[in-house]
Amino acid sequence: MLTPGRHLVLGNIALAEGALRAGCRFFAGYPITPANEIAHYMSQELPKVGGYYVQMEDELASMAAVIGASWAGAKAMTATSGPGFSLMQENISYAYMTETPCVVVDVQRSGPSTGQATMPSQQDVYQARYGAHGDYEAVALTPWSVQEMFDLAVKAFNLAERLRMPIILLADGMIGHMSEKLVVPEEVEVEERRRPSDRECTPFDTDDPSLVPEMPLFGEGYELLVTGSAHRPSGRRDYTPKYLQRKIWRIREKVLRAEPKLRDVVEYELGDAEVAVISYGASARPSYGAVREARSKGLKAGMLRLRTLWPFPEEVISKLAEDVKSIIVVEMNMGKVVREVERVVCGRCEVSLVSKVGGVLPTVGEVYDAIRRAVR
């Protein structure tokens, strides 16, 4: 592990370092560009801290191993890219149903299919939210720098433990393969899952206001059944509608209740802005440069950067729509977050899109031109 202090590292290495410092002690994965550096680093560093690295036969097995490790008590993670993320979805759905804390990293690359295997994109935005089958609420974090790869890895593990659910760290190949300054702190704040207070644990229901149940572990003597089928609060399989209705309501509601605390946006020059740029991840970097250029030329532009993409910050964007004349969404896909913005804004201001696919970012000039057109 890196010593506390300043380092020049790849984003993927920063993410792995953050995971280790958050307490990750199990990694299972399968090689895929552009996420490979994460697995490589974990394979070197986990044994040094008493952890375990397993290269599985595919991404389906990787996600299954992560779930099993979590129920044995480990903080567990996998890392992949779009095609592997697709293969993991069935077991990610199982993790939502069984309320298994774990972290799934998707270092997005250009698709569909094999696409441009070494080139970045932001095309998995909806897969992170809706890729798994069934009803659930997703939590997905989107870093825009090497430092945030570290910081949001720590946050992802803490949220997984706090909410007892899988957390998606939705990075992209550009940030993953970028070298920048990383400041490693002396220590990080680490959270742990709620553990049973006595032997009579109810693993899949709770009266706690957070709606997050205590989590027993295999090997500790509890009568424990972990099934993806509809089940009673005890874990016993039961298809009676009331049990599944209650279950789905609770696993959604625990995220919805936490949304104000999960909400994480960064505002820049929005106080008097007439035009607001909304962006996230790598696309936010040229967006920020364009807003700075616009300000230097007297244009009243501001920026809202989404660090938590799901749950979507509807309240923040709804308020923003009341204060500006136009919103420009910048992203590396054919238009995904822009649809969410249009849904929330509902015609109260103009909404437009600056997008790129093919493994390239929108440029500062392209975003600036969109701002200039919107001001007129």
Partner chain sequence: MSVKPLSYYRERYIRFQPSPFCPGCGNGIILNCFVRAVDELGIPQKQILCVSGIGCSAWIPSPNFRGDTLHTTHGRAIAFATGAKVYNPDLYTVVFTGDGDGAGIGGNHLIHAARRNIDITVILVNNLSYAMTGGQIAPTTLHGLRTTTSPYGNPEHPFDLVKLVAAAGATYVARWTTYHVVELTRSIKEALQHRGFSFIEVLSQCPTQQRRLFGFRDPMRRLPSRILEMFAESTYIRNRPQRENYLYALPRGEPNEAFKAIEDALKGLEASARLVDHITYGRVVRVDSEDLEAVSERLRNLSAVERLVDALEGKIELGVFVREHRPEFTESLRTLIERAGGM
Contents of the next structure:
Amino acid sequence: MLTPGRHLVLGNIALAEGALRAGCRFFAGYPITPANEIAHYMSQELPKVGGYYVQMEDELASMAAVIGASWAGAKAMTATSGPGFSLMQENISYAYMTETPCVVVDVQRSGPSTGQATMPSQQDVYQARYGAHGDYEAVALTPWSVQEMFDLAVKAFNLAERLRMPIILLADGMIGHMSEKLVVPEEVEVEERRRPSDRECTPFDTDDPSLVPEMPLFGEGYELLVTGSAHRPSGRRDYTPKYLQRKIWRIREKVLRAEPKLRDVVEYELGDAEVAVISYGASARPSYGAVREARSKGLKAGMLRLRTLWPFPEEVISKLAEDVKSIIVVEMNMGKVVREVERVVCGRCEVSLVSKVGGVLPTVGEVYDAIRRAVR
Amino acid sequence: MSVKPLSYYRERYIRFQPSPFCPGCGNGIILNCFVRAVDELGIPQKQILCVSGIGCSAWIPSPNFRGDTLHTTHGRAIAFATGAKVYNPDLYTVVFTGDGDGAGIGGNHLIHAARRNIDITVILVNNLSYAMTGGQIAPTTLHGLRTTTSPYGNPEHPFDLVKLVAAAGATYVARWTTYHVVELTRSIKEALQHRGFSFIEVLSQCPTQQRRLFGFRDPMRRLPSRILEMFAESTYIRNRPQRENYLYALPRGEPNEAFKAIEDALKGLEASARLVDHITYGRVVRVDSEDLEAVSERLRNLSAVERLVDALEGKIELGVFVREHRPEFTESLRTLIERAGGM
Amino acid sequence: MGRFNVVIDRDLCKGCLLCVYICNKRGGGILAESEERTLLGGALPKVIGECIGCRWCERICPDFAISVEVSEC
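Can you return the structure of this protein in the form predicted together with the partner chain rather than the form predicted on its own?
Below, the chain from earlier opens the complete complex, with every other chain and molecule after it.
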């Protein structure tokens, strides 16, 4: 692993380093551009710390192995890109239902389908939220730098352990394949999942205000019943509606209740802004350039950057809609987060979109033009 | 081996009785054999992890078996089990899967886990169809059989799972049926002790769906034993001396008519004939005699006889097909850790 | 007095008669079909002879419903 201090390192490697620092000791994956370097690094570093790298026969098997390892006690992760992320969805749904802590990294590439394997996009943002079947609340983090690939990887593992659920780390091919400064701290804060307090344990319900149940493991004599079918708090299969209704309510409420603490946005010069750019991940970089360009020309523009994309920071954006005349959403898809913004803004200010697909980033100029149009 | 009543096994290993299986389903017999194997080996229950997919077979351990159970998504039990076994190699990891779950949607994981030779035991319950979902064609359904998705006969040919898994690299491979409860119990014990990928196919009766598959019209209380009797009739155990002083006469027309004609034709000969169910040829007449030559002479040209079939033709071979050793996957992973200086 | 006592748990038995089949084929032939029918058309077994303790019925029972208990007297 990297020594604490400054490094120049690839985004994917920074992500893997963060995962290792957060205590990841199991990685199951399948080769896919642009996420391969994560697997390479994990296969090299995990054995050094007594961990396991397993290359499975496909992405959905990788997701299955991650869940199995998690219930055996591992902090476990997988990393893939769009096509693999699609394959993983059924087992991700299983992870929501069984409340299995794990981290799923999607280094987004340009789609649909095989698309442009080596080129970035942000086209999977809805897949990260609604990709798996059934009702659940998702948590997805969106890094915009090599440093954040590290930081948000650590955060993803801690959230997975705290909320006992899958956490999606939505990177993209550009950040993943870019080298930049990374400062590795001496120590990172590491959280552990709630463990049973005594022999009697209810693995799938709790009256703890966090709504996160204690998690027993295989091999501890709890005679565990873990199933993706609707089940009672004990884990026993039961189709009575009230059990599933309670389960769905709880696996959503445990996230929504924690939303204020999960909220993670960064504000740039929004104090007196008339036009606010909202962006996340790679497309926030040219957006930031455009905001500085606009400011240098005396235009009152600012940016709100989302580091936690899901759950969507509705309160922050709702307040922003009161303060600015116009919001410009910048993203590398045909307009997905802009729909969330429109829903929250509800007509209280203008909302426009700068969208770019084809595996290339929006340019500073394109965003700057949008700001200029919006200011008039 | 101390002799314990079934009530002992029920109290110690089974929860939530009665099971949800249909009356006479083979799954209960497999659970019966499994708990005996575990008990005879003295494996502590807290060290047993049963992983299962989706289908009737998945309910053998979940929730009936008192041990850790992981009931996963359709076809993926082996992949889930791989993750758990790698991270905690002390777990006796047993996967219960079906022919559809394990060799249909789960086929890719089955052959890769065998190739890796990971130390898990896969018990694949083969009831020749997708039973839970209503008796559709499975990768093991025999050619020509009628199912809910092959009303005009199954156009496909089944896998030979034993050959498939052996070729993939499994180091313990066996096939039994729910009729062969003693051999199955012993085989499960061998598999649990085997360091490497163990695979046991269990041909199992499914009174609900196989009624249609085999065209059996019997009432519910007759069907399970009729199918089990067919399994006994239609299989032979490899490397075991076979009594072969019998043959089968395939009836041309209606079996009962053919049977009368055959009995008449055999008059005066030291031979006994009876109607039996043969898994490949259906309702046929079995003729036991010390003088098969004479029997063949009498029956060969009988109009009521389609053709004569010798004792083992078209039968399913049972037994242990592979039992060898090569590096086990989780051990290899631990040597990587040593090599990397991580231990 | 018989040494082996066949106990049938009526709550668990689904009337599949596999015990009767195996007892008559490989055991002492002391089990038979009774007149009592279950909901799904199964029939409960009944003991019609002296059990020889071969326990085939216990091995084949899918529902752990039949147990051969050893009585001391």
